[in-house]
Every structure is written in structure tokens, then in C-alpha cells.
Amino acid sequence: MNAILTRIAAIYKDSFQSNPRYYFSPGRINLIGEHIDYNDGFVLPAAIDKGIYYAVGRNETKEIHFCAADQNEWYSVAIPAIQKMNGWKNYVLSVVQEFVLLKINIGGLDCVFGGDIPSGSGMSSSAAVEGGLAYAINDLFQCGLSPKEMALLCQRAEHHFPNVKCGIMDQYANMLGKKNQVILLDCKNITHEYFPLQLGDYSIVMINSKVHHLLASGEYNVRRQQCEEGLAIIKNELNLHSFRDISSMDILESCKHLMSTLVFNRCQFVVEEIARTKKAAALLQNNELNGLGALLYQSHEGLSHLYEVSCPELDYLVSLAQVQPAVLGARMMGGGFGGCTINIVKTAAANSFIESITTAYQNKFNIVAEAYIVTPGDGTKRVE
């Protein structure tokens, strides 16, 4: 048993009389396809070997007792009294509420959770929190939901109490990830293919900027509204029903005069990012890593200047990576306004890359960045 799970188990044993089961719910990376899942495009995520551990047991009441071990915070509520709260409570309570809304008869739970995925890092700690609890409830009460159904339940949960109108990518990767595989996820049809992630002499290095600007959740919803505004014009003028139906920028340009510059820029990024993601999957199949790295830089350029979800700290981290010969590609990852950059780095040079980039970053912003080398792992599962 690893150190995190040992700590979770000890808290549970000291706090509750019920017998727990243990679960691991991973965070995720996304190679490319940012902000595309809620625009019916394609994304290329993978579950990772960092995440949230859960100890959960039935207590044969109608009450749920939560302990967020990393925050040392507790909360108890009767299932019929569940309502919207703040912070981490919103994510777990909304998951329980989704089971109630499905009219699935679940009972009381004792629950302790904690992990090693940094909050606000862009590695989707929220989906990991949601997924671990949903999987545990499904398992303990034999609800019979499939991994895909649980992913959709967790997406609805994030829409409702936390009010983040996310796409399906984070929850899907959390539930359906496979070791050493990436998922090409069709976010319109909710179907997927697996591709082996064969990086050879390269590794995935995450650099956590350790900043999380307050704009993040509100601006996320604003971007979604702007894309919906642009798509409504496209539907009306061109009778095209999705950004994925726009095969070239010339087609989008024909609607430019009907859009504000801001809305056109958002639409341009979405169309280009969908094309980049499909190209990235083809490059992965052919093991063309140099081309994949170039696409990551292009993606960041679009995220920074067209979609405007980057920030000075993230832009600086990517600019540092661009001048490192050991780096194939880098970009910001996640919702934006802080969090991590994802970097494809020569394995032999990973430690020197981390040292040089974190030193330069600290000198400029007086912030000590964190670095993690991650590998694709399995989706949410029960652990012994």
C-alpha cells in the first residue's frame, strides 16, 4: 500500500466503524485538443499515474460523512438534505445528487479521500474527485452503471453544483483511461479509439506554474458562450451544425463579417485545434514525434492569442521550453489562466530541463514551480 493510501486508510479506521473498500481515481493529461470537448471536436487525453485515493464504506444509514484528508475538513449530511455548497463539497455532493436524480436507491456512506494531484494544475483534480466517488457508489450499491455512463454522470455533476459547463473529456479519460494509451475521443458522438503512446527516448514532463488566476471558472463559461454565438451564425449562414463540419478556414472566413473580432478568433481557434488533434492522432500512429511537438507549440499559440486563456506565467514557461533542444513541444494544458504546461522532453535530459526551467521561472516571477514526470495509466478502479 502506498503512503497516500496508508494515510487514507488510517484516517478511516480511526473515524468510522464500517468496513471500507479502496479506490484510485486518476487525473488526466491532454496531449492536444484543449477547449474542444464542449465544441463537439476531438481530443487526445490519457489518464495518468497521479490522482485521488478513496476509502469508502456503507454505514447502513441515510447519512454521508466526508473527510477531505488533504484539507483536514469534514462534512456530514443526510442524503435528502443535500444542497449546493462551496469548494470541494460541491463536487462530491453533486455526484451523490446525480444518483438521486437517476432514482437509484443508495444509502449512507463513510468516505475519506486525498491524493497527489495538485488542485488547479490543469490535470483535472475535479474529475478525479467526482470519478472516484461515483465509481465507489456504483460498486458498493451495485448500481450497474458502465464506465461511460459514470463519466456522463460526473460531467452532469460538474455542470450542476460547481456550475462549470465542462465538456466530457476529463471525466471520460478518468473512467476509460488505459495504461500506456491515449484516447482519441469524439466529443460529439461520445465514441473513442485507443492509441499506444510510444514516446521512445522521450518523457512527458508537467511544469506546474503554481498560479491559478480567479478568472478561470467564470471565463471558461464565457468562452463556451462565445463559441455558441459563433456557431449560431455558422448554422444560420452555412447550414453547418458543428465546428467539425468546417473543413477549411476559407469557409469560416465567409462568416467573418457577421461576427465580432473576439467571437471570430474563438471560432478560428476551435476549427484549427480540431484539425490539429486529428493530425496529431495520425502522427502518433506513425510515431512521428517531431511533428507532434510542432503541433503542441501551434496549439499554445492559438490558446494564448486567439482563445486568450493563457497568462504571462504559462507563456513564459512555453517560451523557455522552445529554446531547449531536448524539448520536442510544449503548451499550456487545461482550462487556462494558470496550471501546468505539458512538455515532451528527451528522457535523458528531463532532470536538467526541470532544473533550468524552474530556476529561470523563479528568477522571473519569484514562484517555485513544481515538476512531475507522468505516464499514462488506467482509469478509475478498485484497489486492494
Ligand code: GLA
Second form
Amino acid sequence: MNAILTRIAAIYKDSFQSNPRYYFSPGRINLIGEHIDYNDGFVLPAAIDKGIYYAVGRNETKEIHFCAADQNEWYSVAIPAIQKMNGWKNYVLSVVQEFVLLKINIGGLDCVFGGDIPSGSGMSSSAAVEGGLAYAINDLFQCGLSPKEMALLCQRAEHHFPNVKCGIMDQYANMLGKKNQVILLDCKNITHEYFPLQLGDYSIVMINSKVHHLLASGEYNVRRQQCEEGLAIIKNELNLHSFRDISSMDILESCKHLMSTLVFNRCQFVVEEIARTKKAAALLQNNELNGLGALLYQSHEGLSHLYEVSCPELDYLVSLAQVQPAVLGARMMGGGFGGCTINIVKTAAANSFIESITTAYQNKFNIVAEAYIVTPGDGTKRVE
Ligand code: GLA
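Could I have the structure of this protein in the form predicted together with the named molecule, to go alongside the form predicted alone above?
First the chain shown before, then all remaining chains and molecules of the complex.
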């Protein structure tokens, strides 16, 4: 048993009489396709081997007892009394509430969870918390939801109590991830295909800036609104109903005079990022890694200057990567305003890359960055 699971199992045993089942619910990376899952785009995520472990058992009451092991916090509530709270409680309670809203008859639970995804790292610890609990409830009460239905349930859960109007990428990768595969997810039709992540001599290295600027979730919803505002103008003017239908920047330019510069910049990023992601999927399938790397840098430029979801720390980490010959491409990853950069780095040079980038970063910001080498793993599953 791994160390986290052992710790969680011990807390469970000390606290509850019921018999638990164990689950692993992963975080995710995203190669490219940022902030376009809620804009009808394609994204290229994968589940990873970092995540949240759950021990969950039925207690045959109407009460749910939660222990967030990493925070050493406890919370109990009767299912009919569930309401919006704060912090981690919102994520788990909102998931339970979604089962209630579906009129699925679930009973009480004892539940301990904890993991190794640094919160605020942009690797979606929130989707991992949601997905693990949804999967456990579905399993323990035999609700019969498919992985896709559970992903959608978790997305709705994140919209409700936590009030983050996220797209579907994180919850989908969390549920449907597959070892050694990336997911090409079509966020308009909510369909996907897998293909192997074959990076040859290269590895994916995450550099965690260890900053998480507070505006993150508020600004996220603002970006979403700005895109909706732009799309409404495009619909009105051109009768195009999705960012996906804008096949060139010339088409978007024809609406420029009707939009504020800010809204135009957001739309430009979205149109370009959708095109980049389609291109990236083709390059990856043909093993054209240099081209893929260049797209990552372009994506970062757009995220930083047009979409404005980066921050000085992330920009600096990407600029450090850019001058290293062993790096093919790098960009900020996830919602932004902190968290990780994703870097495609020659495996043989990964350690020296990590050493030099973390030293330079510490010299500038006085923060000790963390680094992780990640590979695609399975989606949420029961473990023994
Ligand atoms: C967060 C959201 C996702 C996605 C990313 C940005 O992780 O949960 O839906 O929008 O930001 O790509």
C-alpha cells in the first residue's frame, strides 16, 4: 500500500466502524488547449499518477462524516441539511448534492481523503476531490452512472457550491484518463479519442511556481463572461454560433470594430488556441515534437498577453525554459495566476534543467519551486 493510502486507511480505522473501500482519483496535466474547454475547443489533457486517495464506507444512516486528512479537518452533516459552506467542504458537499438533485437515493457515508496534488498547482486537485467522491458514491450505492455522466455531475458540482464556472476538461480527464495515453477531448460534442503520448527522448516536467494569486477563481468567471460577450457579437454579426466556426483571424477581424479591445483580445486568443490545439494533436501523432514545442510557447504568449491569466512568476519560468536547448516548449498550465508550467524536456537533461530553473527562480523571487516528472495514468478507479 502506498504511504498516503496507508495513512488514510489508519485514520478511517481509528474513527469509524464501517468497512471502507479505497479509491484513487488523479490530477491532470494539459498539453495544450487552455481556457478553451468552455469555448467549444479541443483540449489535450491526461490524468497523472498524483491524486487524491479516498477511503469510503456506507454507515447505514443519513449522515455523512468527512475527514480531510491533509488539513486534519472534520465535518459531519445529514444529507437533507447539506448547504453551501467554504473551502474543501464545498467540493465534497456539492458532489453529494448533485446526486440528491438527480433524485438518486443515497445513504450515509464515512469518508477520509487526502493526497499529493499540491493545491493551487493547476493540476486540478479540485476535480480529483470531486471525482473520487462521485466514483465512490456511484460504486457503493450502485447508482449506475457512466464515467462521462460522473464527469458531468462533477462539473455541475464545481459550478454550484464552489461557484467556479469551469469547463469539462478537468473532470473528464479525471474520470476517463488512461495510462500512457493523452485524451483529445472535443469539448463541444463531449467526445474523445485517446492516443499514446510518445515523447521518445523527452519527458514532461512540471515546475510548480508555488504561487497562487487570489484572483484566480473570480477572474476565471470573468474570462468566461468576456468570451460570451464576444461570441454574442459574432453570432449577431456573422451568424456563427461557436468559436470553432471561426476558421480564420480575418473572420474575427471583421467584428473587431464592434468589440472592446479587451473582448477582442480574449476572442483572438480563443480562436488561435483552438487552431493550435488541433495542430498540436496532429504533430504529436506524427512525432513532430519540435513543432509541438513551438506551439506551447505560442500558447503561453497568448495566455499571458491576450487572455491575461499568467503572472510574473509563470512568465519568468517560461522565459527560463525558452533559453535552454534541452527544452522543446513550455507554457503556463491550468486556470493560471500561479500554479505550474508544463515543459517538454530532453530526459537526459531533465535533472540539470530542474536544478538551473529552480535556482534562478529562487534567486529572483525567493521562492523554492518544486518539480515533478509526470506520465499519463489511469482515471479514477477503485484500488485495493
Ligand atoms: C481550470 C478549469 C478547466 C479549464 C482550465 C483552463 O482548470 O477547471 O475547466 O478551463 O482551468 O484551461
